[in-house]
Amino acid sequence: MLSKRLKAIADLVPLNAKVIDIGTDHAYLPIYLYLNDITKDITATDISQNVLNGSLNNLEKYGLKEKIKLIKSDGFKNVFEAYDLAIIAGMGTRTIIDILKIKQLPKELIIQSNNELNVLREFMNKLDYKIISEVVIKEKNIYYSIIYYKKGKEKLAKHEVLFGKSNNLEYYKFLYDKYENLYKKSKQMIYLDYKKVLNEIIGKIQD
């Protein structure tokens, strides 16, 4: 039922955590978490009523209409309970940052952004969240970085801000080739800098 991306997110969810899935889409992830006994305390939200109607249909299909709570909400705006963990996936970094600009965030977050991962890492670092785990998976020729955060301070190195902490050799080689091609087309020096950093990362992983 789950895509490879959503399964990777589900694998990071701690057992029996009180979970909220922000921007749930079809509620596939909450349904999987419930049916696989990862947690029974799940709320799913989305800004779109049409999406929530589809989510409700899926909950009814699996007999979970009374088990998983649905809330129409723009991010956390209509959410008034406290949660152990929030999942925010499948959006852009700027949207995610807007969602996270509230006073009381959960102490744990699983975030999968579609772009500007360095901006996301810097923002989360300034919010005093540390990276516990970063997983990169490839699905349909697209790489997805999934980051599990916990409240706490850490000092990120420049290469960790830029390219994360996944140690995924295939992903780093892909990025190296990407920036090499971009440099050939544009001759912008920033891409040479990125290549140098990636070359060092790749070398350390291969040692």
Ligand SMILES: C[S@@+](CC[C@H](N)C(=O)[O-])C[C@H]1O[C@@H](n2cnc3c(N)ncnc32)[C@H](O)[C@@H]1O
The other form holds:
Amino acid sequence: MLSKRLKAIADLVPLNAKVIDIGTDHAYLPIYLYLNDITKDITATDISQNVLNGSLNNLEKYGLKEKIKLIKSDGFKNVFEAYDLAIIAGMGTRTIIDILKIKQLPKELIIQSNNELNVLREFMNKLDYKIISEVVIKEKNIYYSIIYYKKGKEKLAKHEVLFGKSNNLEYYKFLYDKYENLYKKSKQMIYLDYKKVLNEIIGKIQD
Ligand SMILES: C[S@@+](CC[C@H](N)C(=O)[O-])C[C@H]1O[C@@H](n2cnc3c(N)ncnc32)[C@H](O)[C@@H]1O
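Beyond the form predicted on its own, can we have the form predicted together with the named molecule?
Below: every chain and molecule of the assembly, starting with the one above.
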């Protein structure tokens, strides 16, 4: 039932944590976490009532209507309990950053943004969250980076802000080719810089 991307997220969730899935859509991830005994303490939210009607249908289908809490909420606005871990996946970085601009965030976050990962990493770093692990998966020819954050300071190198900490050689080679093509088309120097950084990382991994 779960996509490869959502399964990779589920694999990062610690056992028995109190979890909130922000922007749950179909609620597939909470259902998987519950049915696979990863945690029974799950809240799912979405900004859209229409979407939540679909989530509720899915919860009913699996007999989980009374087990998984559903909240209609823009980010954390209608969330009043504390959680060990929040999952925010399948949205763009700007939306994610808006959601994260609250006073009391959980100490652990799993974030999968669809774009501007460097902006996200920089924001999280300034918010004093450190990357515990970063997993890159490829599904239907798209690479997704899933980042597990914990509260704490860290110093990120330029290449880590730009391209993360996954150490995924295939992903870095894909990015290298992407920036090579973009440079050929646009002649923008920034792409040359990205290529240089990626070349160094790829070289180190292959050493
Ligand atoms: C593309 S879906 C991703 C669903 C699921 N998290 C996943 O990764 O497969 C994005 C969902 O986030 C919801 N959403 C967008 N902005 C939101 C916000 N500010 N607060 C809560 N949910 C939001 C949308 O309604 C939609 O259901």
